[in-house]
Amino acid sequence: MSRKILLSRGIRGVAVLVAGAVLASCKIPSFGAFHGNTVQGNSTYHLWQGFFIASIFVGGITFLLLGYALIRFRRHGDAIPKQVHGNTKLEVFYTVIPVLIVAVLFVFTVRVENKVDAVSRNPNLRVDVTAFQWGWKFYYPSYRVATITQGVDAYPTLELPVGETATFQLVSNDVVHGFYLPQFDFSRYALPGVTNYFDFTPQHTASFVGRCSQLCGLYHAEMLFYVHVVTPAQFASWIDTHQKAR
């Protein structure tokens, strides 16, 4: 086979890989993930980036080796090629390297999980979240203020001050629900009889939509809620307005 034909096939192979990445909407450097609008979510986002870059590296090396084998050891005739029964150094190499990659990824994963799961002893704010069929209740015990679903089409608002740490207590009144905030890179089960705790430290003022991520019954799709990350002054004004409205 001529070099010209091999080069043509190589170019077509690269074109297929690039087209696959484009058609899959692979955005660089986010790789399709949200940046995470909290300190905790930002750590998750960087972990995702690390995993994706590692997979590109491993995949690239794998395809290069496959390409080399296909070209270097392609059939030249009917003669039986030289038989090789093993290569100890090579076998040790391709066993140790994957183990090291997995070990490094494991260490980073544990560090990020510990950061995401850590709960502050002295948070700036506490929020009790109650999931139920089919809605949410957000209660601020320090201020005795609550926002709650009023019917399946009236969604509650979770108001958070930017730059301040809020500790959440998450429970369910009935079945399994999922407290899911895509832009925070966060999801946590709301389980009957189980109380989950976690922190959010928002980084930027913005508005988002959260939802239930577990199929929980007839109006599961209507289990939405709004999240407003505002300045501390705006948050204080919001609390004052709701206290006066009681």
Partner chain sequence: MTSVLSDEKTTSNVEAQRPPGGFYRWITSVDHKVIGKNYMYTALTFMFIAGAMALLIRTQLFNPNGHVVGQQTYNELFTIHGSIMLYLFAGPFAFGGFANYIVPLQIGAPDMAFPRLNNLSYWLFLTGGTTMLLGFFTASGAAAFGWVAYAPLSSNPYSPGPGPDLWIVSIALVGFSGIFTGVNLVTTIFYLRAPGLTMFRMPLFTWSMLVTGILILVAFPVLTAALVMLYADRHFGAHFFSVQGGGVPVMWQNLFWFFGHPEVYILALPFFGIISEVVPVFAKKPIFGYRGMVFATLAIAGLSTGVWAHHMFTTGTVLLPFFSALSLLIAVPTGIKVFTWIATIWGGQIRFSVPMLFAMGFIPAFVMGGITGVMLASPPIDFYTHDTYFVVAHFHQVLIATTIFAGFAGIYYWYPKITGRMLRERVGRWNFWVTYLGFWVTFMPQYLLGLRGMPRRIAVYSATDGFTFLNRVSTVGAYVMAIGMALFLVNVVWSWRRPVAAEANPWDGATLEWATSSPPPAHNFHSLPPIRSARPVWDVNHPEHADAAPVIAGGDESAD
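Starting from the form predicted on its own shown above, please give the structure in the form predicted in complex with the partner chain.
One chain, no partners, no other molecules: that is all that follows.
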């Protein structure tokens, strides 16, 4: 069989596999990641899956070639093997293919990036987040409700209505912090002197722990907050109780 035929068969095989994977996209495993419980985070999650599959191919081929060579070409005597100094065609091949792969990865990256970074012009909700050593303040300007860290073990709650787009404004009072919501597949620095904006549109009700991801001093490990994604009705009553408590 000639090299060309082998090659074209290989390419066809890969194409079939990729197509299969895409068709079965709902059944692609999570590869350890959270599904990204927001519209934005979920597209990150799908990008992750794509990258992971591409990695399996590239890594797999590399490991197979290496493993094969290591077994096949272990020393069999004292003969000096043929002194091959290179092969321009092959070298061009293994330069061009990676360029094509990363080009594809880049295209998908930019598409998802734009989605994740988009800030809505008329959000349903606005939340102002302030990070400080060592806690968080979540302020809902339209309701004048705030929750805030009150000493160790008194973590604040970030309450969000499911299905509604919330625009976040993020600042820091002192050093750099990382506003990190693992289940939303997202984090963003709270930088002194910089105001960051981003959107979340939560997809399912859930509750989980959010954290500070960027080292910010002594109690960095304990800068936690609770995230509750609730139904709009529950959210309204939560706001209500907090307004009354004020």
